[in-house]
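Just the one chain here, laid out as structure tokens, in the form predicted alone.
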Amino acid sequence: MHSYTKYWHVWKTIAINALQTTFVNRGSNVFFFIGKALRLAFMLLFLWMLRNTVKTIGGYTSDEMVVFFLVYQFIDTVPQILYRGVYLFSNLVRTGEFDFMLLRPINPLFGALTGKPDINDALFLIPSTALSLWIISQLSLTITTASVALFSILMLNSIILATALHILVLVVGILTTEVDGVIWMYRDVSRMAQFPVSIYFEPLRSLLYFIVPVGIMVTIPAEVLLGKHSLYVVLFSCLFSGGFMFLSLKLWNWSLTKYQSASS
């Protein structure tokens, strides 16, 4: 318990930090919150131009459309409210910064992490979400509370299988010095999971449910949601998260004994 003590004061710390440089940049988060309000109203007039011309798609109709698109944009918007650190991570490795953080008292992997918080999309977070909330409310759906239960513990599954992906991100940083081209790679890709992974040909679906498993993280949290999963999907997906997190912890420790420092 003192260890999860003292990982949360140093994340608060570093919070703090972060959302005090956003109110000195006032202008510039302007700027952010209007290009996230018109990209959030784009994909509202998306949602409604696919419900009012698009019976369904794929064996799903329009209603169920839109919880996947919604479940994505959250999915998306929390990892990287939590591990913004990943963006600047390869300039630390160019520099040797990442020399001082292994010398740290805390983990190297967390303060890779969560070393830049963004408080921005955490903000914005909370209107987009009771937005996303009234919608569902408002679609033609059947959702029931045992539903809701095996999702809330999916969505936690999501963020992990999300921290494994840019861990692997890290490792790969570590190695090259290289990050930008991994992480808007991964980014591209996870696009792909607006839409039911469900739809795509093989081997794309394999791909996008196992080797970069976007599927994992949104897919199957929004069918269980729609009650088209049984527990035993759920028991699946929560057990290949931990295995997908267990190889990407063993691979940044490995990537460590790789690591050259400023000095070498």
Second form
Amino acid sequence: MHSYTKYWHVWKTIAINALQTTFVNRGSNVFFFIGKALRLAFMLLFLWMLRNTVKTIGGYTSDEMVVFFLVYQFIDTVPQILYRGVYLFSNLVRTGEFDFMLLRPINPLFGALTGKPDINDALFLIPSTALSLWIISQLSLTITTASVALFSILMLNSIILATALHILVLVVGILTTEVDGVIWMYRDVSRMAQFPVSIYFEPLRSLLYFIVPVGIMVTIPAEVLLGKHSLYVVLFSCLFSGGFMFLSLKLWNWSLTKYQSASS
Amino acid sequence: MKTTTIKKYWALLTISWENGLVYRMSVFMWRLRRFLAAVMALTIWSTIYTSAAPEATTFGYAQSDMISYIFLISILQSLVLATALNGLAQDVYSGAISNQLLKPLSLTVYLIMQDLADKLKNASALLFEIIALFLIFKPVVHLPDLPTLGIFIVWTLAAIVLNFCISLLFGSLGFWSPETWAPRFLFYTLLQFTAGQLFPLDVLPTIFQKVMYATPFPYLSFVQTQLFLQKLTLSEIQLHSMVLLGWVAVLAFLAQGIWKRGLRDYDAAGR
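Alt. form predicted in complex with its partner chain, vs. the form predicted alone above:
What follows is the whole complex; the chain from before opens it.
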């Protein structure tokens, strides 16, 4: 329990620092906020136009397509709030500053992952989630209490998967001192899950389900919310994420043995 | 131009080309990201049309027209929007451009050569991507007549110059502020939709189209694609030619003026 309190205290301090930085760079953050709002608005406009023109897309109704996008929007934002530190990790490895993280009495993985919470995304998450909930309430969908409960479990599962994927990016960072290409590749691949992954051709579809599992992160939760899957799929998703996380942690521990502490 | 000058800039181009290929994995990742963006857009539209009747038109586009549109705009944007000047503002702010300013070279020509080498690098990778996209989505692309093709090439070159001027303008932010990424982020977010990669701009409501055409965004690849697909009338071609050249002139003039002013204020901080 003491350990959890310690980590909470560390994260809180880092988050408060990030919040202060955000308020120092107010102009930049306004630009970022407007950019994110415009991106959301443009996608919603596109989906609204589709909704008015096309009845079904790849076996899904236009309203269901909106749900896929909104679920993506939420799941894409949460890891960005928590794990922005990953984007800066290669610099820590290159300069040898990661040594200091290894010396501290906290888990270096915790430090590398949560090094810089993105306050801007946290601020954006509030109105965007409220808007998403309002939009979903306006759509012609059949959503039951059971599907909402399963969806909530899968949301947590998605965050575990996103964490595992970010750990893999850190592993690449230690091995190659370069994460920029990989993290942006992950972002672009996850962007493909703005639409149900099942519409893509093979082998891309399988890749999106099992290699970079954005299908399990976004498509399956959205489908569960829409009542399109049974409990077995939820169980499979949770088991898959557990396995994926286990593999990521093993690789992380292995990569630490390869860290060369260059430049320090 | 003297032979020695040509040799100097040729050397600059080859050095920039080689520099661009130092981190080959990064180049590969970047191209793969662009390829996946094209795959996503093409898949969505293919699925939309497959779900509708085969002969149906959506937003006024038949399936083959839409697939050709997305195919062409993906190629065009890879050429026009790729730039080596993304880090220019940071170079200015950190004082790194002092190295270039001290050399007996024109800074503008140096930046042009860097950008040209980057475009050549992207164009080389694009050849493979075109083949892959062609094999996967089988777009039906009809070549326009020779005069239209000529205008298309001129418009594409103008779009490249336009994008170069915009990059210079963003680069000039570094003379006065360390916060250069946020305005670029906003610009590229706008560009992502307004340059027409996910959907053609003429499917938008009229009011949105009018707002878009008051900006340079559609002239960075959308109008070129419309021209190639022969969707423009003669009067529209004339109008867009004038507007495109107008944007190039205005932004080139602005970029030149702001860089002159910036270099006057430049104090090589950090050097």
